[in-house]
Structure formats: structure tokens, C-alpha cells
Amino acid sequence: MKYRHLGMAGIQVSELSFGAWVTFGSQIGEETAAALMRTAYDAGVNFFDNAEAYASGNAETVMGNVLKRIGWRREAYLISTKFYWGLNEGVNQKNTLNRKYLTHAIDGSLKRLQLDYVDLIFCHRPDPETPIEETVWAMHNIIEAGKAVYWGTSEWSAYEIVSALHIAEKHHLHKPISEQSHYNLFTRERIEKEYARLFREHRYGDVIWSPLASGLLSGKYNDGIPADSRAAQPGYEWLQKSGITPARVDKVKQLVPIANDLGCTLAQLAIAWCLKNQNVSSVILGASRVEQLQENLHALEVGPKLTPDVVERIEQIMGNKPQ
């Protein structure tokens, strides 16, 4: 495992990290979650991602129970969580980044995770109804209270991120240090184009989610929708409608010969491709089985095989490189 700095911060995160989205607290229980986290940790993963909203808080509860059971040294791993969606109905309780909500949200997450602090808190989405200055101050205060070490953004526009950076600089507050962005062979525009100046001029970090496009780039949907796949789960009907289209599946099939030539799986190829982008601090992996996670961790061995010629073959198939 190799490690990269998270943007301009001194903290280093493993190139591959492990996240709880979709699986923890819904698809899998504590025993499987513990096996997966141990597998990741033993491979050198030091960064584990979560969110208040995942499985309505249950994902944090599962991860917290696993961490307590395993008993790793707290200095040896990093935990992140995210706020915005909320867990309760009602005004000031969901879809917001106002100070009151954030003050309650961090306390709830720490209780579920059974931790004194988390290493990184993300604003899970931008909030157009709360002044960015209020959110920046609230995140700063959470860090000053010792409940988090760093903070960042998730799916914010470059303009919103730069605004937050300028506000923090003006008032000498803790700056956001990293994005958490959707990035894969199909979704490239924001990281490769919109954020270009952000990376260059502010050395902003980025940990990316869904490197396999919700499983599409693993090839699991090449012959239809398996009954046990994510796309077949209740609440993910949108994935079949907008994500797993015939045109996209066709492109995935065209990538198979490249993976075969490199002696790797489609999933390993897609993950290794994400890591070729040096603006990516870490790629968040998700898995419901240990074997699946072990396979994806071997993507690190594929990176050196992605020569310029191989990358060009991939670009010819995808045809979506931002200009």
C-alpha cells in the first residue's frame, strides 16, 4: 500500500480506502463488516469512510461496534463521516448545513461510532439556503472543540469550495482540505475539468467514491441484472434507469480485452485507472464479501501496467475525455 497527502494537509491516506455506503447496516451485519475492515487494514488501508445518513445511522453504529471489538490503536487509522441529509424529519433537521444541525449531528455520529473524535468530517452536499460563512464557522468550531481534526466538502462546485476557502482565510479559520467526489471512467467532467484550477492553485485533496460506477465497471451487469446485485436492491431502481444503459454496458464489454491483456479483472482496471490521476488522494472501495474486497485491493498491482498506450486504448473506447 502507498499513501498520499490529503491535499495540502500533513495527513496521509492510503491510496485505497474502505467505505460503508450501501453495505454496512443494510446488506451486511457486524461479523462481515469486521472481516472486511480487518482485511482492508491488514492490506495497509488506514482510512475508513462513513456518513450519518448511511442506513439511517446504522452504518455508523456497525462501524463503531467493529472498531470497539477490534481495538486498533486510535492513531493508526482515520475515520470520516458526513453531514447534510439528517436522520429526522422537520425544520433544521435535514437537508441543511446550518450551525444548529451540525452541532447536533457531530455529537450523534460520535456516539454511534463510539469515538472521542473523527479525523475528517465532510459537508455531504452544498446547502444553498445556509450562508457558506455560517457553515465554515460551524465546521471550524467543531474542530476547535476537539470533535474532528479536518473538514471537507462533498459534491460542492468549485465556486462554492473556493468561497469557503476564502472565508476561512479571511477569518483565520480551519480551511476545508478535501472533496469527496463521484469519479470513474464514466463520470469525469468535475474532477478533470471544473476542479483543475482548484487542485493546481489550492492543492485541494479529493477522495473519490463509486470508482466502479455502482458495479457497472466490474462487468457484473454485462449479461443482465443479477438478483443479488446493488441494482436489484429496493431504492436503487434509478441505477437501472440511468446508470446501466445498453450504451454503457457496451463500453464495459469493450474494456474486457484490455483487462485480459493486462491479466487483471475489469474492476481492478477501473480502480487502477482512477489512481492514475494524481489529484485523487484515495479511492474509496465498497464490498459485501471479503473475496470481493481482496480482488479490488489487487488493483494496486495494475497501476504500473497502465502505460500511455494502454490509457489511449481506454480513451478510444470511452470517448469522453473532458476537453
Ligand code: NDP
Second form
Amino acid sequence: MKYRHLGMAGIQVSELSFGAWVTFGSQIGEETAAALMRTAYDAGVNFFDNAEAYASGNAETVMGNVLKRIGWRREAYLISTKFYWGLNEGVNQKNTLNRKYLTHAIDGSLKRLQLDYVDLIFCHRPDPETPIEETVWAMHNIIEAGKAVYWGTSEWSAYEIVSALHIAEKHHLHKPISEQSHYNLFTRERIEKEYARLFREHRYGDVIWSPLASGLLSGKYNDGIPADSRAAQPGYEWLQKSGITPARVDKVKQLVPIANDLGCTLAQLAIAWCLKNQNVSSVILGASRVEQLQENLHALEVGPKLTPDVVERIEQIMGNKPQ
Ligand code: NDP
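Requested next: the structure of the form predicted together with the ligand (the form predicted alone having been shown above).
After this comes the whole thing, all chains and molecules, with the earlier chain placed first.
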């Protein structure tokens, strides 16, 4: 495993990390969750991603139980959580980054994770109704209270991130250090274009999510929807409708000969492609089975095979390089 600095922060994250969305607290049980986390950690993964909203808090509960059971040294790993959607109905408690919500949210997460602090809090989405200054101060105060070490953003516009950076600089507050962005062979515009200046001038970090477009780039949907796949899970009908379109599946099929030529799987090719981007600090993997994670961790060996010629072959198929 190799490690990359999280933007301009002193902390380093493993190039491949592991996240709990869809799986922890719903699709898989605690035993499988523990086996997945052990597999990741043994391969050198030092960063595990979660969110308050995943499985309505249950994903944090499962991860907390696993961490307690395994007993790794707390200094050796990083845990993130994310706030915005909220767990409770009612005004001020949902779809917000207001100071009161955030103050309660961190205490709830720490309780479920059974931790004294989290390493990273991501503001899961921008909140157009709360002044960015209020959120920056709330994050600063949570860090000063020792409940988190760093904070960042997820799916914020470059403008919103730079605003937060300027507010933090002006008042000498803890700055956000990293985005958590959607990035894969199908979704590129924001990281490769909108954030270019942010990476160059602010050395902002970025840990990226859904590197396989929810599994599509593993090729598992090339011949239909397997009954045990994410797209067949209750509540994920949107994935079949808008994610697994015939046009996208066609592109995935065209990538097969490239993976064959490199002697790797489609999933490994897609993950290695994400890591080729040096502005990516870490690729957050997802897996519902240990075998998937084992396969995906070997993506690290594919990176050196992505020569300019191979990358150009991929570009020709995808046809979506941001201009
Ligand atoms: P992926 O796009 O890599 O999808 C992972 C899923 O694809 C697995 O759960 C599994 O689903 C399937 N899969 C993975 N590997 C293979 C394989 N080798 N062969 C066949 N199927 C495979 O990542 P996720 O969408 O899970 O995102 C990763 C993490 O990113 C999340 O856990 C979360 O921590 C974070 N995230 C953050 C978001 C944000 O808004 N900040 C949003 C979404 C995710 P199955 O077996 O069920 O088909």
C-alpha cells in the first residue's frame, strides 16, 4: 500500500480506503463487516469512511462494534463520518449544516462509533440556507473540543469551498482540508475541470467515492441485474433507471479487451484509472463480499500498466474527457 497526503494536511491516507455505504447495517451483517475491515487493514488501508445517514445510523453502530471487537491501536487508523441529511424529522434537523444540528450530530456519531473522536468530518452536501461562516465556526469548535481532528466537504462547488477557506483564514479557524467527490470513468467534470484551480492553488485534498459507479464498472451488469447485486436491493431502483443505462453498459463492454490485454479485471482497471489522477488522495472502495475487496485491492498493481497509450484507448471509448 502507498499513502498520499490529504491535500496540504500532515496526515497521509492509504491510496485505497474502505467505506460503509449500502453495505454496513443493511446489506451485510457484522461478521462480514468485520472480515471486510480486517482484509482492508491487513492490506495497509488506514482510512475507513462512514456517515451519520448510512443505514440511518446503523452503519456507524456496526463499524463501532467491529472496531471495539478488533481493538486496533487508535493511532493507526482514521475514521470519517459525514453530516447533513440528519436522522430526525423536524425543522433544523434535516438537510442542514446549522450549528445546533452539527453540535448534536457529532455527539450521536461518537456514541454509535464508540470513539472519543473521529479523524474527519465531511459536510455531506452544501447547505444553501446556512451561512458558510456558521458552518466553518461550528466545525472549528468541534475540532477545538477534541471531537474531530480535521474537517472537509462533500460535493460542494469550488466557489463554496474557496469561500470556506477564506472565512477560515480570515478568522484563523481550522480550514477544511479535503473534498469527498464522486469520481469514476463516467463522472469526471468536477474533479478534472471545476476543481483544477482548487487543487493547484489551495492544495485541497480529495477522497473519491463510487469508483466503480456502484459496481457497474466491474462488468457485473453486462448481462442483466444479478439478484444479489446493489441494483437489486430495495430502495436502489434508481440505479437501474439512471445508472445502468444501455449506453453505459455498452461502454463497459468495450473496456473488456483493455482489461484482458493488461491481465486484470474490469474493476481493477477502473480503480487504477482513478488513482492515476494525482489530485485524488484516496479511492474509497465499497464491497459486499471479501472476495470483491481482495480483487479490488490488487488494482494497485495495475497502475504502472496504465501507459499513455492505454489511457488513450480508454479515452477513445469513454469519449468524455472534460475540455
Ligand atoms: P463502488 O462504486 O466501488 O461500488 C461498490 C459496490 O460494487 C460493492 O458494494 C459491490 O456491490 C460492487 N462491487 C465492488 N467490487 C466488485 C467486484 N470486484 N466485482 C463485482 N462487484 C463489485 O463504491 P461505492 O458506491 O460503494 O462507494 C464507496 C464508498 O464511498 C462508500 O462506501 C462511502 O463510504 C463513500 N460514498 C460517499 C458518498 C458521498 O456522498 N460522499 C456517496 C457514495 C459513497 P454489490 O455486491 O452489492 O453489487
